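Next comes just one chain, in structure tokens: the form predicted on its own.
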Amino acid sequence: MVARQDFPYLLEALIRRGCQLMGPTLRRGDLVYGPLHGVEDLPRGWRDWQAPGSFRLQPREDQALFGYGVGQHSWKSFLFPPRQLLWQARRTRGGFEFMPREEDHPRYAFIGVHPCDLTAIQVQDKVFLEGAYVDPTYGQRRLGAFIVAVNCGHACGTGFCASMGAGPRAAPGFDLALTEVVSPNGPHYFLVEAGTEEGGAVLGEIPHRPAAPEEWQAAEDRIKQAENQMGRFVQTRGLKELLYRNYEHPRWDDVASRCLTCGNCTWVCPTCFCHTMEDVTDLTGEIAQRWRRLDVCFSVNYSYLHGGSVRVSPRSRYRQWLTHKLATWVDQFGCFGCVGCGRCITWCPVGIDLTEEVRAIGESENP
């Protein structure tokens, strides 16, 4: 058990190890992930309120450091940069030569990683590290990252991580996992679990003591409370086959009539990795560069091949996205591409609910 007044020692221990601290912070009233210089940068005393197409931050009655769910940002932006220079070349008299490309690979310490986001990082590990082709940028940033997970004490209004096996308790893969226990007039402390040798070493540098049985029980009660609060559920058993059998289901037309194809659901998704390539030259034509830029499969141009786009209708583009997350992703990487964080529901301008679309298709077969 680590008391609230001793929590700053954790950040100091990570800084001594050369880690660049990244965590949740408030910026212009928005919950974002960014650099942390100390505990004072955390959104202390705030909580989130989420519903389809709606997100607000509200004051809490206590001074919890991690009393909120996930916002629209994810840790993906630090591990898989949204815009990255792949190579550059200079024209010479006899042809061209490649120029050295300087790339910064800081050692991150991610503070306050929710269980769904921890699972999302592990999903991207399968994509970028465990396949036939390894992404060097992702690999260098990911393998040096120190992860401080935070078990959820309340459910996000749109989350369904429990049914996806991604929360509200953090699965193995963290260095340290915290469960914050706080009440307006009661004690404030963290139950800490070390998941790696380095995590145990960091914990050894922080003032702590064994937790009493009632402290463990209080932490367990908070996690159970978060699970019981979840109002959304996805039946994952047989889900891939369900979607494959209903590729021409009329529900796709129904959702297409509401979908704006804005791509918000993919921009905020912590696992989506669609990208495009951009080739540019400077004004003199002497230097050429190739950039990788994050993109979304909801745009018509994303599926453009010689002669036209493969998916021209909103129906085909939404169907492609949902079936990839919950069906073809399983065939590709052996897991779902969805972790139940609920961001796609919260940040959809018209409040399309992935769980409702899946339920509607399932109930058409089994009323």
Contents of the next structure:
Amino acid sequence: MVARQDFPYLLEALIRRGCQLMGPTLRRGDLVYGPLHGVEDLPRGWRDWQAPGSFRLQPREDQALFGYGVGQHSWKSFLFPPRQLLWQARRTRGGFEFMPREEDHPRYAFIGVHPCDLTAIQVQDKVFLEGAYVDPTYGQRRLGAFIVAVNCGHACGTGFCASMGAGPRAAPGFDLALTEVVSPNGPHYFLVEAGTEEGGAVLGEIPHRPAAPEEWQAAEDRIKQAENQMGRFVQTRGLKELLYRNYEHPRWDDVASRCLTCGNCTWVCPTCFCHTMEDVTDLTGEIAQRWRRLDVCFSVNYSYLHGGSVRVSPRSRYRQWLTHKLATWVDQFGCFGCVGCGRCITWCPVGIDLTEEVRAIGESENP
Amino acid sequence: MKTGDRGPETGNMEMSLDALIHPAAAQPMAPRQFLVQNVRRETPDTFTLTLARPNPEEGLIFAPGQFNMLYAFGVGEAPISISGDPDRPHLLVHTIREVGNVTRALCHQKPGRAIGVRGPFGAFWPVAEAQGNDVLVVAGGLGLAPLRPAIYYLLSRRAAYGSVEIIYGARTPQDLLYRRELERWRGRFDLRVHVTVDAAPSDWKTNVGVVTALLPRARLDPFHTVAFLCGPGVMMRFTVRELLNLGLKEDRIFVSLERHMKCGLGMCGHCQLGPVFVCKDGPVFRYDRVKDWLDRREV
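Could you drop in the structure for the form predicted in complex with its partner chain? We only have the form predicted on its own so far.
What follows is the whole complex; the chain from before opens it.
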């Protein structure tokens, strides 16, 4: 147990270790992950309100430091930067030579990682670290990162992490996991669990004491409450087979009539990893660079092959995205590509809800 | 013959040669430079580039059916299958059709210039596992390019195989790749080569029509034949259908597929075909492993 007034010591301990703190902050009324300089940067006393196509921040009655769910940002922007220089080269008489570039691999400490986002990081690990090839940038940033997870005290309005097995309690993979217990006039403290040796060492550097049974229980109750509040659900049993059987389902036409193919769902998704390469030169044409940047399977260009694109209709592009998350990903990486964070529902401008789309397809088989 | 239980994706050969044929594993993002030795025009819009490593000691060991990402300085990168002889790894041969900015820049390189190479990538034709069997090669258009390394491999180990037949189709006689080589292969007694075109002028003496029309001419023992297919989607679909009619089992048919690719490493997502990444699980697939996805539209 760490008391609220001792919480700043945790951030100080991480700064002493050379970590660059990244965590939730308020910027222009929005919840974004960015540099943290101290506990005062955290959005104290705010909570999220989310619904399909809608996100608001509202004041809380208490002074919780982590009293909000997930916003539009996720940690992938630090581990897998949306735009990144892979190499640059100068033309020479015989060909070209690589030029040095500044490689910046900060040692991050992520403060306030929700359980769904922790699972999402592990899902991306399978893509960038566990295949035949390793992405060096992701690897360096990931292996150096210190993760302070936060168990959820309430369910996000669009979340369904419980049915994806990704929340509201953090699964192993964190260095430290916090459960914040707070009420308007009651005690304010954190139950802290160390998941790694380093997490234990950091905990050892800050004032703490063993939790009393009732403190433990209060924390458990809050996680339970989050689970009970969750309004959305995906039946994962047989889900891959269900979708594989229904590639020609009329529901794809229905959702295509609503989908703008804007790709917002992929930008906010914490597991979406698709990217493209941009080869550019300076004005003289003597220096060339290759940039990697996030790409979106909703664009027609995404599947372009000489002669035309493979997925032209919006129907096929939405179907690619949803079946990738919930079916083909399982065959590719052995897990779902969805952690139930609900961002794609909240940030969809027309409020398309993938849990509803899946349910509609499932119910058409078993009316 | 073990193609029944071990396809090219998981074959023994891949395991043992992994370090050799995936040298890109260490530096997957940065191209290595090769010098253009020779550019040869195959058809009005298709060119064969022969590349040599600046340091001749270092070759590029590859297996038949694999591809490289070729980079034209400042323009961009494109996935191109290797069409040279796997037993001569000091020369890297690619046949490229001009279809966009990158391929145009690659085709118009002058000898002595350097281009960037990442690779080799991907799964390959199961030429080693096919030993002791008859081999049928069916190619359409540019599809002969990724099959040529397999043909070289078979011919230099000819005694290890039963009969070998090549069926090759193109739109017109001008669209045929490697014409001199085809003539040479036709002259061999241990190889049967059938060439057909969709349309031909009156001086064309041989077949006119689609490749499937020539399949019955192949002397096939369906139980001891392995078929390698590469060509346009529609050609492969009909060829597979014919081969199945002739009694070939699905696990004896191999196809090479094409998709948009940006990384070659199974990370960029562009080459997905349902559950597979064409760049790392393919481009060569055992037919039964992808058949459910080949007939679906816009997947």
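What you see is a predicted model; the values in this text were computed from it and never measured. Only residues modelled in both forms are compared. Numbering follows the first chain given and starts at 1. Rigid core (definition): largest C-alpha set, two forms, superposition within 1.5 Å.
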| item | value |
| --- | --- |
| CA of P210, rigid core aligned, shift of 2 Å or more between these two forms | no |
| Large Cα shift (2 Å or above) at R237 between these two forms, core-fitted | no |
